[in-house]
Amino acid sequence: MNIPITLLIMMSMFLLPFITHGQEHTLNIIYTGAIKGELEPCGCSPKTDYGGMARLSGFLSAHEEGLSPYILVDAGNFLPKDSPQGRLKVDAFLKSFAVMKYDTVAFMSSEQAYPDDFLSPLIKQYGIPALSYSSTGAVSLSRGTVNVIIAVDPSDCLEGTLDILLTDHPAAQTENMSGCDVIITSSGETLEEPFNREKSIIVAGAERGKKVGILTLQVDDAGRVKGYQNSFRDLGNDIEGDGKVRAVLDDYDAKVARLISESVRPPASDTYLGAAKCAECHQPFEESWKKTRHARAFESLEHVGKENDPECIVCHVVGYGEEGGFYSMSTTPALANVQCEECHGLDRGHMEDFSKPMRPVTKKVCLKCHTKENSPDFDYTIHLKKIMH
């Protein structure tokens, strides 16, 4: 379920004053996890559209106020797999966590599969309160008279102490963390209502960064929880991305784009022909082709800034990463958009002898970029009818 938040806000700001009387003070904690790379997302379908580190950051300057006092923490797996790409969101990811000053942030399995070597100095030099399996300690910090200790070992969970633990283990497998006030889980899964064993309350970070959770708890001086609600807060595009971390933002795909520019790239020759090519005899297949999406694919990627990006680009031009397909704009611009070859594929002996048959184009051509995140709501037959030529 999800509680308008600013609802929440309204409710505790008429019940602070109180619940603050009777030695019980309100604490928001502000979660996030299992962000898995998303620093933003693609905006292929309004469907999908929501997540993204820049409305985070928006969300939250917007309702400091109403939410403060609050914690904010990331239970981690917020990175995506290493690749010199990776490399850059991992910059990306640390300077927006410390734009927003998270209080903790959590290295699980995906943030410890990047070497020491290349996490640690970064980390110092943003100043980010990392906690991880392989480094000891938790970090302790108080809101008003409540002292809390966040932990990635349960061994760390205090009596008089209000005690977040970071994890990674799925909800139902948590047995031996029940000496935490608090659990929040990176597994990934989804968990619109907490989970509860003995006096842990287990709650999950959205996937992929889609929202944001807040759980509002009700403590008192001794750091015991009395009561708590939780929520989450869509990050759809309602909300205004902050100004700090979309320039963050901004050099992340700057220095992207720099990546393509000085990236090996891929023998050229004459694999993909283009749909200039194939017009020279079916030309009226060309004409209606040219009405469809799929004709203008590269101008979507050009409105919103990521027209030099491989995560992007791979599903909306023909042939990127291959030996003689699109490589960029400059270089290769009769590759750009969604074209013919995509879906009939790349049969030479069509050229030789026109009797042959191009490969049967069927759903799965289609599926390899209409997937689930990008194309949610994708019919094969309501969609063939729209490309039909």
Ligand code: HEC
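Structure of the form predicted on its own (previous: the form predicted in complex with the ligand):
The text that comes after this line covers the one chain and nothing more.
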């Protein structure tokens, strides 16, 4: 359920300033989970332009007074697969968590893909209160008179405290965890409303950080939950990003650009010929192609400052990362944009015998890049007509 922030703050004025009603207090648990490497949205579509570390930090800063007192946690699975660029993301995420002063960050299955001798120094450097299945212990803190334990092991939940368990198990697989008051999962599932099991309130972080979860609890001095309200706040472009985290992301972009410049260029070859070669026989097709957005695909990256990000480049050029494919605008400008060979494939047999047709453009070919995340409105039948030539 999405609740307008103005209404949420009005609720907060009634509930959240830690006014004691008898022996009950109100506390917010602000949670994320299953961010899956999304430092910020790609911006390919307005419909998916939600999320990002800078917006999250901006939201927290703008509404800190109305949301206080709160506990800020991440339930894990925030990192992508281990790779040179992935390691740069580790640094950017941990810096961002430190700026936002996360109370606890869980290191789950995706984080465990990284070696401990790489992660541990960074966790220590940025002072991240980290929890994982492979380590023991829990994080203890207090908000007013309420004592809180945040753990990844259900055995760490105690009577007389408010227990928060972080996990990446799906909600339906938390049968043995019901001794904890709140269970936050980074399984990636969507739970618009909390899932209840015995005394546990189970919520899930919004996948890719498109939203931030806010679980408002009424608790007594013994940490017993007397009532709750769960809501999500969309992190859209109406939220002004925090400058400190924006600087972290800009530094990340600069490091990614250097990563490309320092990487080993795939061997040059005549594997990819480029649209100009195809136009020698198919000039009318080239003229038709020039009128499509495919012909300006790389320009769209330059417009948002992502022309040096491999995760973006791969769908805006020809053969990125492959032998003879696009490498950079300074070295292989003729292979920028989505050209003939990216859709029709590499068929040198056609060059030797023009009677042999090139690979047909099937739906599978398009879906390599026109994913649900990047192109939520993509319809193969309709969009194919826009590039016919």
